[in-house]
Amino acid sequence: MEKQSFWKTRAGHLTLAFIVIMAAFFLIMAGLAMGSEAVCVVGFVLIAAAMLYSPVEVYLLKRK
């Protein structure tokens, strides 16, 4: 049996989504400090994409 890389497992994908959410939070905070609405919107889109990754993967991509 081959050993699978951590980042290719479900736990690895969820960890990556968590890292993206944390990075997007700091991006939103930086956008608020700079007064830039565009940076805040990019952060929000990143958070939304990371939060929707798991349901999209389970119910749409890997449907049985």
The other form holds:
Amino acid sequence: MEKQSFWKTRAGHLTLAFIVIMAAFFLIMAGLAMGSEAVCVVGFVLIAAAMLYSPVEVYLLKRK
Amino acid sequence: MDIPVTPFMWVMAFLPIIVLLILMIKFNWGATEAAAIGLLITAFTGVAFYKADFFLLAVESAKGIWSAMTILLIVWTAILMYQVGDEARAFLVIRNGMRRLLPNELLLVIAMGWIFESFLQGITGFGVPVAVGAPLLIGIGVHPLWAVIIPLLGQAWGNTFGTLAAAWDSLAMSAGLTVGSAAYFKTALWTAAFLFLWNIVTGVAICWFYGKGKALKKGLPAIAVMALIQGGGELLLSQVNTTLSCFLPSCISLVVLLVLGRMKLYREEWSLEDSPIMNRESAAAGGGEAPEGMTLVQAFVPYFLLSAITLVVLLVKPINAFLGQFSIGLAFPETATGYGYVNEASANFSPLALFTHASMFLFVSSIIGLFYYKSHGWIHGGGVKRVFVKSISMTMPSGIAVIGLVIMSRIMGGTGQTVVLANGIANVLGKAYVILAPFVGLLGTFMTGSNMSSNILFGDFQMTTASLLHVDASAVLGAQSAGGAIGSAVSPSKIILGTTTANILGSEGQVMKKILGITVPATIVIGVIVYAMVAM
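For comparison with the form predicted on its own, produce the structure of the form predicted together with its partner chain.
Below, the chain from earlier opens the complete complex, with every other chain and molecule after it.
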């Protein structure tokens, strides 16, 4: 049986979401250092999007 | 602060919490999914009703991620320690060895689910007892769901005075109690008295879960001795040395339990075949062959190391001072809502002292344990890589939930929703508020995952409210911290530590449902006691 790639599993998807959240964290910190509120807000939007991945996958995409 | 404390604003502040609870308990959503929805609602209410801007949300989110990192480091290293033991098949040795040492299965469950967790809570805390305890209980044949529930209950009593009284110190600091003053010791006495009560409830609950009346009858002498040592010992020591008032009784109870296991009442083999918490099929399957030549002491090597390293680093002051000087903190600017609710700027927010952090003790113990097992040939080719890969892939999913929950609590705090929640309750209820005082503590820990954070968040509020209502502040503060300690058993951030290491991620709602049945009545009892004291 062919072994499924980690990045195609649920744990892999959540790991990607985690990486996006961490990237967003650094983006906010960079925004604070640069004094750019817009960059910080982009970071927050990225966090919200990555957080929403799991409920969207479990309760919307997989139910269809 | 000009936030109107109206029923509407109160309901809006409470909405994220109630949605989180409903999704997890009623609809059995996992914390990873429910936290995202809770966070979204918090952010919406923050902007729409509490006049926060998106910059404030971004700053609070970054603070939340940074705070969550300290929890995630513990999750990863606790899982690493579990994977080391699993790869070496040490849990088989622990299961077989502990069964021989404690032939009474009920006593074995008490030892591995309550007494050992108390010991870990006494020194490390931060969810380590739950993360470490769950796989140990599974190893002795406990059903994974119960292997999460029991350590959550077992560690809760030690949350205020455990971790060398970190949460207690926070309460004293937040409420402005002078160390050594009469009010300080009176508050410590009330807190310890309430925790003594909870400690008894813990023992009774574990026996009840194991086998209802039959188990309770068998376990009652052990519960009485353990509760007397832990709860009674903490009560006495709270009047002498608050720092050691959980740790010392926890150590003594661990030794006394092993002695109890050699006494007539418990030295014979005893178990209830139909115990609902035991997974007889997996126990009968045996889980494979135990590693050749590994003794019980050797199987426990990482845990002995964990205890020894933690004790040395935390209790030997020169070492602690030297290692504690290396810390990392982040700078954040001041933010404010349209209502003038200000979050002060911080040059060094939540500094992480990496070398005195519980995760470092877990990491070092795991690595030494890994090489110890490998040197004895109990970890084979590719084992080291497997341990690291598995530990990381197990940590990542729970990381999302922990981050979501911590950000949610930061945004609630940063937009003033938390203050409105607490003020609203006090304004409406008057003196009857004291019944809910422990619930405020519980709420704080539920949201933040930490008794210490709950005390920081609400210590001053409880003190102020007690003064306004002209009631005994010591009892109210005791109820706050005891409620906070009890709340650690139902906090999603703590639950997820257990479901992750027990490999039942997504079952957080089921765990919470079972535990709420005990924590809510116990918290009501504490509230009623405080009310009776006030009314007298």
